[in-house]
Structures are given as C-alpha cells and as structure tokens.
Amino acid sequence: MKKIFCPLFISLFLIAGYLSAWGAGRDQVITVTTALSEAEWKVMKEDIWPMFQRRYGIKVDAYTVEAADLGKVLKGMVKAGRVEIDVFCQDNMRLAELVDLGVVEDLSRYRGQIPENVLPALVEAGVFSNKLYFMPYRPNVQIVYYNPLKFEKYKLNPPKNWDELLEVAKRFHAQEGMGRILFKASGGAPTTAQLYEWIASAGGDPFSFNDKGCVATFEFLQELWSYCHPDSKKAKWDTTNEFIAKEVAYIGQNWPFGVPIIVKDWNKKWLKTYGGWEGPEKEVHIIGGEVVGIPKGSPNKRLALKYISFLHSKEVQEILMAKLAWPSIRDDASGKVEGWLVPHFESVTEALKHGIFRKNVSYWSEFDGLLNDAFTRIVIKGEKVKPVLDEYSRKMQETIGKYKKD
C-alpha cells in the first residue's frame, strides 16, 4: 500500500502546489452592486476600479441592483445560504428595511477604519440602536440648476423663496406662452424627495400627509403647476439634464452629478446653480446620496473593507469630485477639482448648510407609493388638498400601525 499511496500522495501534493501557484498570480475578485448613471459607470470602469486592481490585485465586478431591491435580493440569498455580494451601495433612506431584515454586517468593530476626515454626520446617518452597519461612500443634496441667460433677458433674479419662484413662473409663462419652470413630477424616489423637501420647508412632518406644512405645500404646488413645463412629468434625475442643457426648462432642482454633464457633454458653459430656496418656514435642503455595507455572509469580508477604505481615500475622494462633481465625505478633499467648477461645489456647500436627513423607516416603500398617488391626485389631477390628504394620512397611519404589529 505504500508504493502505491506515496507517489499518489506526491502527486496530489504537487497538483495542489500547482493549482495554489496558479491562483496566487491571479487577481482576486469582489461583487459589488450599485446603482449608476452611464456618466459614473464610466468613471468608475476607467478610473476607480482598474486604480483598486492595480494597487490592491483584487477585481471588482459591479452589476446593478436598484435601491428598492436590493433588500428582497439580500433576502433571497441570506436564506439560501448563498450570498455573492460583497459590497453593496444603497440609497440612505432604504436602510432601515435591511436592518430589519436582519441581511447586514454588523460593522461596528471597523469603526475605527474610516478616517478622521470623514464628516462626523455622515457616520452617525448609519448607526442603529447603537451599532453601525452601514458607513459612508457618497453624500448628495440637491441644488438648483438656472439659466441665467434667459433670467437676463426678461430681468429676473433666481428665486430666493416660494413667492419668487411662483412670480418667476408666472413672468416666463406669460413671455414665452408655456412653463419653463421643473418641477420632478416622473413618479417614484424623484418625486418623493423633491416632496419631502419641499414639505419639510414648509415646516411639516411628510408621514402626517395632512399637518399644516402638508396642506401649505400642496396647495401652493397646486398653484405653480399651471406654470411649470410640461415635461415635469418626465423629469426625474437624468432627463432633468437635458431639459435643462435643451434649453426647454430655465430653472429646477437636481443632484450636482448632472454639472459637468451640462457643462462638458453639452457644452452649456453658461450653467449656473445655486443652494436653493426657502419654504413658508425654513431653508431645507435633503441630505441624499448612498451608504456602504457588507452583506451577512459576504463570502470576501476582508477584502470588501479593504475596498471600503479605498473609498474613503482622499485620492478616490477627489477624483469622484472632479470627474463627476460628487460632494466629497471627506473635509480636506478639494485640490482637484477645476476652476470652472467651483462655484457648483460653492451651491452644494451652501445647500448642506441647510441639510437635513429624512427619516429612516422600514414602511418607506409604502410611503413612496402614497406621496405620490397623492402628488398625481392633488397636483396633477387637481382634485382638493384637504381630503385627500386626510384620506392619505388615514392609509399612512394604519400602514405603520401595521409594522409596529410586526
């Protein structure tokens, strides 16, 4: 038996030998899913992820889960047992439903990795009951985009608070025979933040549907929709882009991303932005953006934190801040970034000034769906404020009520 087993035993020795070699020269591979315009694909298939290869020898492959999926694609391989995610980026008003669904890494021994850079807030945005699952990857606020060539012409000023913003919808409409003012009426998460803003301008809780700041919104949303462009109903956080690089709008809110896209891809070196406007009550701006976590599982938890901290890097930092006009999470992170593109980033500083996170909850999906059936009856329909939202506000309550039963 000897004969035989030792010169088996050697070779099975020697393949294996061969199969580790062999594995050790190549690079290691992590999943990450996100969420991107084709602009950041881009950069990050050019710049971000060959960078982490070559530095680091570990391959990333990146596919796209959307923001309200990715808790039921968790799920799903949480409790088969298999998960093939390592990182996954996430919006920050969708973490409460992964906490719940108990599909993420406690992350609260790696606090110490992120850097003393990092805004303190940013980090705070993904704790729960004390404990940090999520940490962070891309802050965002929305800032408004104007032409200032067609403000020139008829002598207008950007607006500073509602009853200018309605006075200079009403001047443009009155030139032109149509709106030109945005307002992101498409449907869905860009119609419920752009709400969610506004309402708590006005001084309201957005989950009541009906409190005083819910009614003054809707009610002047009513009235400025007979001004705004037709294409608000198409208007979501790309096509507000172009609407405004066509020329077709002059003024509306959206996330810095799209600066250099005017800019550069249009070639509308005119663009001009700013922070925003005040509600009946307050400057409020929302904080959006995404987070970072690993999910329960993650065949590759080490080298996921590995890909984390590069994130955090001020290296990476100030490249997503110059190629894509991203706010960075760091606060020493701004040699980079162009001269022509300082002023946005002075409108995104200004905005944050004013920021505010929404609530986190487990029912968001549910409150999505009212806002904006909502949004259709009141604004876009024209059916009376007040019943319809004492009718939302009715749905809304029994929807937590049913949450807090389970």
Given for the second form:
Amino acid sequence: MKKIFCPLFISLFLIAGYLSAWGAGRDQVITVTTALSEAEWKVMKEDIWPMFQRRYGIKVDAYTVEAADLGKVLKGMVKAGRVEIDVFCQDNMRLAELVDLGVVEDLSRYRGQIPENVLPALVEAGVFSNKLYFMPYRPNVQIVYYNPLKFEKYKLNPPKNWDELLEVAKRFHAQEGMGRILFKASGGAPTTAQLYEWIASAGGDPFSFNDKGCVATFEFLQELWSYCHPDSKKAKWDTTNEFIAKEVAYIGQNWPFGVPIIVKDWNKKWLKTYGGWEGPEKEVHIIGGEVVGIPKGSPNKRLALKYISFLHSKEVQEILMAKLAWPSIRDDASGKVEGWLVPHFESVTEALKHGIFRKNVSYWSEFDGLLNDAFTRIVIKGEKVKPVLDEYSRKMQETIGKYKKD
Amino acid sequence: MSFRKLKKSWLEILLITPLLIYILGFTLAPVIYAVYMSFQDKFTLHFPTLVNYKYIFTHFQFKEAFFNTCFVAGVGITLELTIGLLVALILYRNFKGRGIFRAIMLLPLGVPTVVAATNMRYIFDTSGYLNSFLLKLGVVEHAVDWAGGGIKTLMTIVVADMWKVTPLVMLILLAGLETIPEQLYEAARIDGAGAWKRFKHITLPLLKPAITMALVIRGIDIFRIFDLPLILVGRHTRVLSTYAYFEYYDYANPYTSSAGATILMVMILLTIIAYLKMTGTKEVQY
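Switch over from the form predicted alone to the form predicted together with its partner chain, please.
Below: every chain and molecule of the assembly, starting with the one above.
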C-alpha cells in the first residue's frame, strides 16, 4: 500500500506546487465591455491596457457589447447570479434603462476617487436619484468638418447659422448641380443625435415633437433637404468621415473621432473644423460619449474601481486625446496633443461651451424610433410638417403613459 | 415503439440525438419563442395579444418593407430563372472553353454576400462606376441616386442579387438539362420539330422538377434577403428582414421585431405550399 501512496503523494505535491507557482506568477484579470471602432480598439490594446497591466498587474479582458444590448446582457447575468463583467462602458443616452433595471452598482461611496480636475458637469451626468451610478470616461461633442478648398473655390465662408447654412447649400447645389451638404439621415442613433441638437437650437423640446422649435426645425430641414447630398441617406458617424474624405460632401457634423481618420488614414491634410452653427434661438451641441459603471454583483469590484481610476488619470486621458482625438474629461489634460490636432481641439472646446446633455429617459428607444419615423415622413418623403408632428406627439405621450403605468 | 425495438436501435438513436438536440435547441426553440414573443405585450408581458401586429400593420415602414420584399422576390426570381435558364442552355451546348466558361459563371457563388454587396456599392454609389460611366457617355447630366428609393432602388437590389445567385439557378437547371436523354431530341428532330418546339415540348416539361427545385430554393432564400439591401441601399429602403432587424437593433423592440419575422416566416411557408400545390409532384414521363 505504502508503495502506491508514496509516489502518488509526491506527484500530487509537485502538481500542487507547480500550479500555485503558476498562479502566483499570473496577473489578475478584469472583464471590460465596450463598443469601439477599429482604430479605438488598436489604441486600447496597444497602449492603455498593457500600461494598466504593467502598472497594477491586472490584465484587461475586453469584448464588445453594443449599447442597445448591455441592459439585456446585464439583466441576464444579475438574474442568474453570475456576473461576468467587471466594468462596462456605456453610451450616456442609455443610462436610465440600466438604473431602472437595477443592474448597476451604486458608486456614491467612491465619488471621492474622481479627480478634482474632472469636469463637474460630466460627473453629474452619472447621478440618478441622488446616487452616483456611473463615472465619467469619455465626453463627446459634434463639431463641423468642412473642405476649405471647395469653400475657397466658390468664395464661401463656413456657415455660422441656419440661414448661412441654407445659403451655402444652395450655392454648392447651383455650382455643381448636386447638393454637397451632409445631414446624417441614415436613421437610428446618428439621425436622432443630430435632430436632437437642431431642435434644441431652435428652442424646442424634442420629446414634445410639435412645439414651436420642433416645427421650425422640421420645416427648415424640409427646405434644406433638396440641397443636401443624396448620400446623406447613408450618412452615419463612420460614413460621414468617408464622404468628407472622398470629397463627396464638403461640410457635415460629426464627433471628433473622425479627425485623425480623415487627416491620417485618408491623408486629407486640408481638413478644417469649427464648433458649429447657431439655430434660430441659440447655439446648442449635445454632449455625447460614454461613462463607466460596475454591474451589481461584480466579482472584482476593487479591481474595477482601480481600472476606473486609471482611466481618469491625466496620463491616460492625454493618450486618448493624442491618439484618438477624444475630448478629455479633465481640464488639465492637453500637453501631449500634436500640433496639427490643436485647431481641432479648439473646435471641440468651442462646441463644448454650448454643450447640453440629452434627457436620460427610460423610453429613449421608443423616442428614437418615433423621431426617425417623423423625420423619414417629413424630410425624406416630404409630408406636411404639422399634421405628422401632431401624430407623433400623440404617440410619444401614449408611450410615456405606458412607462408611467409600468 | 416497443422497448425491444428501442433497445435494438440504440446506436441509431444515440447517433441521431445530438443532431436532434441541435435542431430542437438552436432552430425550433428560437423560432417558437420568436412567435410567442410576437404575441406578447412589451409593457405588460401579457400573452396572447395582437398589439405588435396592430403596430406593424399600421407602420408605414412595414407596409413598404412588405411591398419591397414581394417586388424583389417576384421580379428577382423571374429574372434569375430566365437568365439562369438562358445561360444553362448555352453551357449545355458543346463548345470550346465550356469548362472555363462554366467555372467563371460559378465564381459569384463563392463570394460572400457582404463582399458582393460592398462591391456593388462601388458600382451603384452616387460617385460609383455606373454613374461615372453614364456621365461620361452623356446619358445623364447629374449622378443618379440609385439608393434614393422607389423602383430604381429595388431594381438595384434585384440586379445585385441576380449577380450573386443566378449561377446557383443555372447550376440546378444545367443539372436538370443533363438528365434529359439525347434520344428524345433526336427523335423530335427526325419528326421535323424545330428548336422552339423541341424546347417547348421536351426541354421545358422535363426540366420542370429542376425548375421547381430552383424556385423553391430561391423562393425561400430571396424572401429572407438581408445583408445585400442593408449594405447596398441603407435603411430607407427596407425589406421584411431588415425591418425586423431595425426594430430590434435600433429601437430595442424584440416584440415588434418578432412580429415582423413571424410574418416573413409565414410568407416563406405559404410560398412553398402554394408552389408545391400548383405544380404538383408528378413528373413528366416520355
């Protein structure tokens, strides 16, 4: 018997010893979900996450979960008692549904870890019912991209208000027989974001659908549409870069992430940007972007908080600024921006001066659908503005009623 | 089935079980669940209700998607069959380089639909090759917006789809043509039948099973056309599958999306049943 047990015991001892040594040498791992473009993934994989691993010995295991799916994913995990995500990045317009689903950790206790240099307005965007559920990560604001060569050719100035925009649109159309203004009319979130901004700058409340500002916006868009480039119907955040770079369109709004893509990847060094134009009432630019949060029941909450702190650091924010042209959440992060990027960051700063947050509501998806439907019927199909907006206003109220009942 | 019989065929049962689980779990169960969800209220989760169907039947984009799907299916299959048959008849003949020509004709089949759609965008974009060609020829004054909506956009989808799948139709029909005995044509020639008569009275009737097969395969396939219109013409010209997709993906509504998908499934089933009933299963014998 002894003959059998002795080698068995030694073997087990050796295996256990090897495993513990192997385990001790391995880094801890946190799982992060995010939705990034190809260029953004590259910077995260090559710069940010290796730096975090080197510094804290924590490896980041990341995968994509789209903003629209995160609620369902977290709900399933929390319900099953198996939360496999430690940190999630989420579009700042999709926060209310996560709070309503009760799947996010209350981070109010950790508010103190947010550096003082983080812009206070961005911190407040993560507060729901006086509780801090989300922390800032990446603010975003749309700026105007334009092709100065074409503007110079036709002796035009970049438009500063709606009247000038219409005038520029007409001139391009008259000169080239085709619209050269781009409006993101592909539908879905890009169209909603742009419409929201335009309605707000006309003094309207987008959720009302038929107030004075909404009517003015849709009437203006109906007129502008015939002078827009036909590819506006395919214009989203990514395709806008392509259309500007390929000189299909000469002017359009987009998030700043497109600047390095157009300038570096497409080698279009002529690109110019500015903050944006005024509506009939005021100049307004919506603040988009993402926040970070921790799912309820995350197994690595301590490591997750460390990762969030790391993202807030000046060093990380400067890398993201320099490499991806992401606006920073900190007011002191600017040192590492390359010279050619400086004017574009000035455009971002200019736009942020007129920044507003969109109303964070549980019925955002329905609002999104209704606004897009109204846009298609009025702007693309040319139906009468007021009756259509009245119809969608009724539908919106019915939907809000259902959520209240629920 | 008695226990003894079960015991006797335990190996067969064991071998078929994984496949059965796969089909039940990954095909049948999601389909049944989607149908169930289509009758469920989003807010109250009450079942059964027709609220999702009421929504989509009054939604202008669903009506358009329904029409677009029917148009693309009807026109697409007609053209694919006509052109597929023409090409199959050409390739059936003996000529030099037939093998190479056949191989070339089959190339589009190997191209993934996403790649095919992206390539077609290079052709049909407002700044694409087709517009450049038309502008150079002076046929049009300004670039045509092929994705602008209406029949021209639907025809763009049909043409792009045809490029991709006509080889499949051609292949099925060619296989059908190969099964027709040469003696029948010889006999007809001796009887003085011309080319048209031989085609009408021999080729077409004997090709019926192959045509049926091509029609059913393409009928099922074309109704669920998805990636091609999505990439080629964007969101403003929807078919039923892209309608269901946008309801789910953009507007986070799996219930109306399921209703759209259920209707699409019913349309596919009806097409198969109607066609099988119309044509029957009887084969022509000579």
